[in-house]
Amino acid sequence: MWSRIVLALAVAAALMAHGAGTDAAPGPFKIAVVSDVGGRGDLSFNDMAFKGGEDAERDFGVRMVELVSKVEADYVPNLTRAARDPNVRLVVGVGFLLSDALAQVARRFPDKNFVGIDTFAQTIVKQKFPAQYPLPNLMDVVYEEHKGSALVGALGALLAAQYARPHIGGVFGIEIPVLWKFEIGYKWGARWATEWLAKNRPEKAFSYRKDFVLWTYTGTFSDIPKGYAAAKAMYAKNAVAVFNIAGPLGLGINQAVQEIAQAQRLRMGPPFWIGVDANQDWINPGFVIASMMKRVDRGVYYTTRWVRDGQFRDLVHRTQGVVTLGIGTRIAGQLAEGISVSTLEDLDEFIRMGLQAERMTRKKVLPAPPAEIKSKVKTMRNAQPRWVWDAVAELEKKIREAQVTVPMVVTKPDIERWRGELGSRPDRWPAMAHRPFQP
């Protein structure tokens, strides 16, 4: 009899261990979202991640636990605290800064599932703990930024044709391989647009030149005055739009636009700027022509669904722990996209996010009432010729259907080769004197 009891206990323990160790356990569960130091109210990566958790709560009946990191030293304790919650089945780390912490904590809690948004945690595991690679409970969600950048590069070139401007611009942060994807995608899209113009709008057409895209790496993701200085020089050379690929430096780009608008009493662009990651069209309605969006919220939403459906660890096994969301991407047989150009419908979501940030921070965030913001953005978009938007939509369709291939550049030899084809070194055009940044 005792032998049967011992056997039954052993089987029960094995089943419990199996249930805790995989994502197949039925019933409601909790997810934990750990922010980076940007925290709640950043209107970008972190707020979008929490939005994805809220969407998952609504659609999947899960409960989200929010853990906000004040400093980088909070990452490991917050991830650990989340993993120790017996009801948390998915721990989300938001942003590449959490990569090392995710690799560290996921190894300590093999029974919990971990996902990093825009992280490289599995690469760290491969380098430091090759015998454990790929870690079966860890997934990195990354994005096809090169394809989204191609779309806004095309948009910029089409606007240059419409307004007879000689340049578009790009302000980059620190020069790291992931930003090469943005750079070459942006230039490639601009060249595609010049070819589209030659076929469809010959009266507006111009030949792509290697100096058509003005671009510079500022070496920072936080020094806003450097974004201002770089953009100011580009607008002085008559760039019709400048793409922000440096996070908060977009505020510096925006100031450069505001100064021009005030001096010339403009109610809308040109000049324009182009937002990144989130829908930033609301920041200066009428002057942000569009944003290249990385849908962090969808990364959280999809991975929650995969855990709920018992697919998470199988996907980790099949992908070696790296899942890519982009345009037309399918995961486990279902459409799972994460890159798009902003729309008026997106704007509603982000205005609501701004209102929520105002309530949480007790600070004014939105520059105008929501109805006024949306009206200005709609007026600006409608003021552009229909063929501009149609051409961008055509490129998106071609990318989605694999009729064209946007180069994804992540190596030194490739970046040098593509720069040789699409654009010269940024130090070949001089910066100009500028006014100090006014925060």
Contents of the next structure:
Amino acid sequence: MWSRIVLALAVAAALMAHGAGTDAAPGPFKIAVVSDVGGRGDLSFNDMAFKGGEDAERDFGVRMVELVSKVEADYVPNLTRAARDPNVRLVVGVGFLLSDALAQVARRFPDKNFVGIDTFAQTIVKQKFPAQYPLPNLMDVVYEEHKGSALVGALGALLAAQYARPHIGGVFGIEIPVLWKFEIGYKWGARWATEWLAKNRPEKAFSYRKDFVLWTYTGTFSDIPKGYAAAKAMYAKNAVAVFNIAGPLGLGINQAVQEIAQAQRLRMGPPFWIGVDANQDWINPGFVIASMMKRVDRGVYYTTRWVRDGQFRDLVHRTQGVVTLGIGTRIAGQLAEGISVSTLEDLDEFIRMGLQAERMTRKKVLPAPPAEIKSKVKTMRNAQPRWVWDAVAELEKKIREAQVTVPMVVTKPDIERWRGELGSRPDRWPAMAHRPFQP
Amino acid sequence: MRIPRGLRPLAESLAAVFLGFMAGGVLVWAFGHSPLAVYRALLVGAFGSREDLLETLAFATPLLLTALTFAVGVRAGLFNIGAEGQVYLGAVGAAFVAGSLPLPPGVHLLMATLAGMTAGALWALVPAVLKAWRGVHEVISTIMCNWIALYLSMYLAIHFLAEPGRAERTIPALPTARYPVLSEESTLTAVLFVAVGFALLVYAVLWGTRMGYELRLAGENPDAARYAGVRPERVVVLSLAIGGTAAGLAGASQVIGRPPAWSLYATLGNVATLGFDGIGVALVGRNHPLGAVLAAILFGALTQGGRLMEYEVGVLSELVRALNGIVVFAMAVPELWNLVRGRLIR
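For comparison with the form predicted on its own, provide the form predicted in complex with its partner chain.
And the full complex, kicking off with our chain again.
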């Protein structure tokens, strides 16, 4: 009798010990999102990552914890703090500045999963700790920016044809290899459009010239007046649209557009500008023709799903720890895309983001009530001829089905070769133009 | 109860700390958090485990140095707010030697450290000379120098020191020019000992040498000092140079003494605000080198413990900063009052 009770207790104890030892999550499934120093409220990169976490909360029942980095020295302690929480199963570091920190912290916590958005942490592991490469618990999520840039480059060139304007423009930030992907993609897309026009709209066609795309590297991702000065020079040369590839400098481009709009009493472009990363069409409805969206939120969303479904480490193993989201990209048999040109349908999602920012900061973020923004954007889109949108859709289809290949340029020899072919002289602009902003 | 005269500053500071934490408690309570839970998280987050303690010290290290910059200035009767720019140039100097000059182990680390300190000191000489021989007020000149240093350092970092293909930062320090990491659990390195050693050295100089005595005398009573034969130019140059050396070391410490980047960011993001924060640390530490060490640990604790406040209690990161600000402000009040009273009486 006693022996049986002892046996039963022993079995129960063994079961309990077993239960505690497995992954049968003792607490809730948590993910942690660590921002870079841009932090909450940038309405693009970091906010997109938090949005992805919120979408994952809604669809997968996980809980997100946020850690905002105030200075660069916070990256390692923030990632560490998150990894030490026993319920956190996935730690996401947002932005390429976190690469070194991710490589270091991921090595310290082999039981936790780590994701970097736009990072190259596995490359750092390869250089510094070749024996451990690829780290089984670390994934870099990168994007096919060149393909999205090709689409908006085509859109710009088609608009130039429609409005008989001689140029399109691009305002870039600091000259780093990621931005070369944008630059050559954008120029390549513009040239593709001129070829499309020759075939399908000969009455509007023009041949691609090396000075058709006005482009300049401002050397900054934060000095908004430089974005204004660079864009102003491009609009002065009658550019139909200017692509923002420098984050907040888009506000400077917008200022340049706004001045022209006020002087000529325009209610709609041209001139236009083209947004980046998030859907920025709502910032100045009627003047932002579209945005090249880089879905940072999808990166967080997909990786959470892979961790939940137990696919994460297998994927890291198969991809050497680098996953690319783009147009038509498939991962583990499922479509996992991260690049697109904004549509009217996307707009609601991002107006909601603006509304949330208004609630959090108690400051005015949206330029008009949501319904008015939406109707203005719709009117602007409908005012462009159908064939413009059809041509962009055609290019997207061709990229998706691999009928055309957009060059992906990340090395010095490649950028020199492609600039030789598509345009190698940057646009000149007065460095000390009239400054509408206080520093 | 009578408090011995020597302990009065400590007692005042402790009372101020208490009041500061009370006021901060009211603030977080107003936002619907329990002050007890918030302060528990602050304490546990800063000192609760070995790795938290080490991280707290890692954040304290540069601050204790920039606090010395301000404190030595005040002791000499100067209001030196130039630490910020001296930190930038110290970081640039260290980044250059550490990343671009191949030197033998040991020598390399020493040279990189000295390069940082020298760059900081040289930058401090500009306002020192202007003050000593032209009477330009140090508040004006140091603020102007801070702005020049900002753009000069960014220019040097981007155009001469940038790592190819990674324009966001300078070439990382070669392994021979890195302070050993004390434990893989945190970003603390042996540069802490150099910083504390420097603080002790400054203490020894100020209270143990004739030079230091002259410096303090000039700060306490300039007229008496001049009457006693102390040359004011010498005091100005000396105190600003010591301050610049400390600030330069602070900048270097973030480049060659802080993983994982081991480099200076082109935005100067990993050294920015250290100089200004040092002013607060110095005021809390009663402008005393040893007080600066204690106050810096407190600041480090607020940063590192604030992380757990945000993480565990869900306090908004802005509120964490506001709370830290209130605590720091309350603690700085006694010394601020001393400074103001000193000026009024004079």
